[in-house]
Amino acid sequence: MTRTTAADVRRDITARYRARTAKSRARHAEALRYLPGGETRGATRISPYPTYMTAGEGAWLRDVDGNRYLDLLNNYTSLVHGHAPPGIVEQAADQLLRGTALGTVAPPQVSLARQIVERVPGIDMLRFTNSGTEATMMMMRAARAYSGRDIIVKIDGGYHGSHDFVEISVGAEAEAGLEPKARLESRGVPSSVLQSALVAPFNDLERMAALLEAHHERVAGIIVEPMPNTGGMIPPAPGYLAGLRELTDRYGVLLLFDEIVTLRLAPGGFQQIAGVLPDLTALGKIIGGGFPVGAFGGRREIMAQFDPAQHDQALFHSGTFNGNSITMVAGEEALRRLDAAAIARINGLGERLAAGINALFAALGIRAQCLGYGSLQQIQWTDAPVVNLGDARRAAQDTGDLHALLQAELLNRGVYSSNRGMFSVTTPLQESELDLALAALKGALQTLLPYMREVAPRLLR
């Protein structure tokens, strides 16, 4: 009997993908004429070409070829209520008829701001932006202005958007035991930003303490995702976030939480779960009800820097669509519907998904694990402990195109997920649909076993 090779697996997955997405292939060929790479968002890239989606409803998507997909990506966690959710759609449509952006302060800004302040314990006051990138950029600016210092410490491998000051060490140090260093992540970012950054590993209070001991007089603050997203949904070790709070208090620097992704995990975000109050918090994604949004806020005295009535040299912050009424009314309704009961339900579904994935790995003899918290989960290609983002990066090494092939095979089986094995759960998702996802994942992993055996044999017991 002829043995299935890794090349056979790749050809089979790709051929079936091409056969069911002919119209997407044609759209991509046209897009290449106008958009570099055929797309305008690096995260949506799929090999050999992306699937073009035309509509979404609840937990499902439909592409230009008429295929349906259970959506476990949800625009990278932002659509916590799924696609075209009733109630939110009606609120946005009603506002659309009365104006999208009125060029002035409008009541919906105040309503959404009030709701966020009442939910998130570390936010006394806030300002809206149009994206998470803008939110972290302005949060870091506020920290520098308040402290009079330039350096922000970031976590090695942490992702905070695409402005220059966070395009540093987004890929974690790959070699075990090496001290992470601040390094540029992208061409076009000026090397001067390295003068305003230091890097420390996640879940390592000892190394953070040593760094602050040496540099605290020049450090404005530490920016951290309470549970890193892009690097791998790695939960914080018990006491880690509280330890950061103690260190920042000891050395007189600010603690900045990026809760753009993790806000969905509790009514008040991960800071509520951990019982740790940051000085500043960046938000985005779910607070816009499916529309572009960002926000940053925190302690009243820090945010007062943006008030000209309180500061002769107030920080200037503006943006044509900041606080636009469409986003504000949709966001207010989205948060209202995401109450404690809704969060508990989707967190339970997410934990059930993770347990199901880990059971599949055990049954199929695959050395991998699903890590995360509640409605946010991600595959790590190792059964060893994953403590920081360097561990996660090393787990993905020497696996060839396993991530991409798993994504493509899940698409072949009617499940849409990320190209890094990340899954998010939404409120319209049902238990029966979760069973469909696990069945699709089982079939996809079985298809990929010959590929793992040849390309990444360390993954098989």
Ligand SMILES: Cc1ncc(COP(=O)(O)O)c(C=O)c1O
The other form holds:
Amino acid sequence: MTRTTAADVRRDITARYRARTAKSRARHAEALRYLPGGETRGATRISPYPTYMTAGEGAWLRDVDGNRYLDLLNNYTSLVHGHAPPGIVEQAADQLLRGTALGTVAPPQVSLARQIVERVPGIDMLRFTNSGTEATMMMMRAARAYSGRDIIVKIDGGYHGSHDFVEISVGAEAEAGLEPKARLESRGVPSSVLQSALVAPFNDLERMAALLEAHHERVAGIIVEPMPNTGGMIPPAPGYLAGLRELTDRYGVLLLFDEIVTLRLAPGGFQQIAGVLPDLTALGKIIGGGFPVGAFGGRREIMAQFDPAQHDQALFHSGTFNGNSITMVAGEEALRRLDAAAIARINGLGERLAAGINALFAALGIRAQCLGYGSLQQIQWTDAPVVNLGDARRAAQDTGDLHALLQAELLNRGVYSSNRGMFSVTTPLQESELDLALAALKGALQTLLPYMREVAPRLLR
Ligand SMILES: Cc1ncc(COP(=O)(O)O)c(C=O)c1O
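Can you switch from the form predicted on its own and show the form predicted in complex with the ligand instead?
Below is the whole assembly, all chains and molecules, this chain first.
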């Protein structure tokens, strides 16, 4: 009997993908004429070409070829209530008939702001933006203005959007134990931004303390995702976030939480889970009820910098669609429906998914693990501890196209997930659908075993 090779596995997965997505392939060929790379968002790239989805309903998606998929991506965690959620759709449609963006402050903006302030412990006041990128950018500017200092310390490997000041060290330092240095992530970002950035590894209070000891007089704040998601879903070590609070207090530096992804884990976000109050918080994704959004907020005296009545040199912040009524009414309804019980339920489903994936790894003899918290989970291709984003980066090294092939094979089996092995769970998802997902994962991992044996033998026992 001839042995299945890695090339056979790739050929088989790709052939089956192509056979069921002819219309997607045609759309992609057309898209390449107008959109560089055929898309507008790196995260939606799928190998060999994207599946074109045309409709979503609850936890399910439908593509142009008529295939259905269980959605475990939900627009990178932002659609916590799934697609076209009843109730939220009606609210948005009702507002649509009365105007989308009225060019003034409208009541829904105040209601959503009140709801967020009531939920998130670290937010006394906030302002809305149209994306998480703008939210972290403005949050960092507010911290610099308040402190009169320029440097923001970011986590090695941390992702906070695509503005210049965070396009730094987004790929974590690959070499274990190396002191991470601030590196430009992209061509086109001016090297001058490196003068206002320092980088420290996640979950390492000692290094952070040393950095602040040496530079605190120039440091405005530390920006950190309480549980880094891009490349990670790495939970903070016990005491890490409290340790950051202690260090920032000791050195008179602000603590900035990016909770754009982690807000969904508790009514008040991860800061509530950890019992740690940041000075400023950035939000996005779920707070827009499915529409483009971002927000940043925090301590009253820091946010008061945006109030011309309180500051001679108030900070300017604008944006044509900031606080538009469609996003605000949809966000208000989405948050109202995401109460403590709903969050507990999806966190339970997420933990069940992770336990199921870990059981599959054990049964199939694969040295990998699913890491995360509640409704946010991610595969790491190692069974060794993954403590920071450098560990996560090393886990993905030397695994060839494993992430991409897993994504494609899951699509072949009717499950849509991310191209980095990340999964998130929505409120419409049912237990029986989770069973479908686990069956698809089992089949996909079995299909990939020969690929792992040849390309990444370290993964197999
Ligand atoms: C942690 C984090 N911060 C910021 C952003 C940027 O948000 P947006 O894509 O809305 O600009 C993202 C997006 O995925 C994110 O995951």
